[in-house]
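Consider the single chain below, provided in structure tokens and representing the form predicted alone.
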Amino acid sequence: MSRDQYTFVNPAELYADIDIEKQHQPEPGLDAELDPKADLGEETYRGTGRLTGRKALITGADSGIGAATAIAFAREGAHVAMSYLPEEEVDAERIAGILREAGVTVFTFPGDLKDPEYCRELVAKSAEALGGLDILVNNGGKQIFNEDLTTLSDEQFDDTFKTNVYAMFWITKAALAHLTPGSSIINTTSIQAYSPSDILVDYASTKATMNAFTKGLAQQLAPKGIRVNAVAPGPIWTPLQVSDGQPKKKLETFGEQTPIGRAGQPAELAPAFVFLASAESSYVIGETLNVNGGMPTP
């Protein structure tokens, strides 16, 4: 029988045939090369229309989350501007297949989130490419792991920080021009901001700071009409991972801490996306919704 978001399953039983195996691939990593391959939705996420019409902008939109979130954005009926990095374009090409697929309109605008001109231009030719915009996903992120805080150097905290903090403030910030009441603004943060590893210091202090970021902004514009929202995954499996993004050694357990004991995978988060960006959740603004199989969180 095919399976889809809405089929009744046991999630601790959900993915029981994927062994995640050490690996290495040198940053920002491909899902063309991730072994086993991440579920994104491909197969199994249906659209019921809750999207129709709308005009979204994702970034990390290639691989892993974002490319989930875009997926299910093109079958609930969005128009969809994909940003990520040049080095990825085998995996953005495929995505925009997909949504192409789905029938809505797609545009890829690739480049680096650290660079402040190609955010705000990024901003500016989605909104000119889809007549507009009124959901804003900030989903592309850097993670690198360190061990040792006298080795994590100024230029990877700085590059953290600008592609995480900065690029969701510049990109935000730019997009403003375009939203009108009724649009969603959705920030990626992470389980690191309530639970930071040793090993993730700086990831995990850009994901406070994003949720923080999301909280307050969410009062600023809620008299707008404008709602502001984040999803904070868990451990889930993606080419950030094995970019390292984690250490080889510990990907073999990798998602096993979890109350339900394996990791998530990208189709997994799609639905806490669309939920936010849809008129369902009117009412929810300066939200994080965790979606970390279980694991406690303030």
Second form
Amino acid sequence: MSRDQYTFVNPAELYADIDIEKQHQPEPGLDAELDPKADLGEETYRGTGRLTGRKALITGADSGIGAATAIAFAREGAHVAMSYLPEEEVDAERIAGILREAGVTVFTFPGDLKDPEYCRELVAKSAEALGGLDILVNNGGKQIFNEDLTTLSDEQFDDTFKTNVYAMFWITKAALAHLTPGSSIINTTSIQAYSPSDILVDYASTKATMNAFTKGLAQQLAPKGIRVNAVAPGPIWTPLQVSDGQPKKKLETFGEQTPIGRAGQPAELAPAFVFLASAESSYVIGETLNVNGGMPTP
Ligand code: NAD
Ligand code: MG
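Output the structure of the form predicted in complex with nicotinamide-adenine-dinucleotide; the preceding block shows the form predicted alone.
Following is the full complex, with the preceding chain placed first.
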């Protein structure tokens, strides 16, 4: 490793400006077909034993932020259960291979987060396979832009809420049967929760809901020794963005509006999840850790 996440660099110049050629993928996009490739920390994340022996379930673990988090967790010593859509098998297999190289056990459970039965089974199977559960990362998410509310279909509104909000509820509720004191729940919210775009009304609403869910539940579970927190990314280069997460014309300048002047890479998110999952953050509860290139947050 020539560089790892501890190497001091100029963060403004850490990544070359991504030259995003016009590209489109059907939902869900694949990391395998993303051009240029996203940095998931494959070559750079160095573990220091911060999650040794922990048992983590991560949704949307095949690509993007979830995959970078899975790689970091595995290199910190955690065993991982991965959730993703069956269409994403190629991405999931690659990530599972990288995790296994770290010497941890990995289980893959493809399915649809919009299905409450899948969500409940995902938790039961993960806890059984891992021999318990002490980290839950609700990260899988749906984002489809829409320019005019009169054309926002009931189906899309429903699917976005099912994927982002209901699945988090179903999975977290089921996980409470397994989580013991010291466990950590982390929800991936978004800058959209408090700075909603005009074209992401449904998506932004789910992220605001997730933020409130996080802060409310955090208070409920704190006395039980279970911490609930959120990570709120800004514009990050992932397949979600090229599968109708943004209009093509917006992708050309993706991330340039941030104070740091560039889009973030999934690898830059992973340390935030590691911090919130590890025992280091014992007094951090109901927090939203913003990783957004400097955009002001409430
Ligand atoms: P991504 O496409 O790599 O990950 C999203 C994952 O969600 C997919 O890989 C897929 O496995 C999962 N998913 C979606 N619908 C599903 C369904 N019905 N059933 C099962 N799994 C499903 O993109 P990402 O950007 O890494 O997204 C991860 C999280 O980060 C999402 O919650 C997203 O809202 C959030 N986020 C992303 C950005 C960004 O700029 N990329 C910004 C803020 C928040
Ligand atoms: Mg994916």
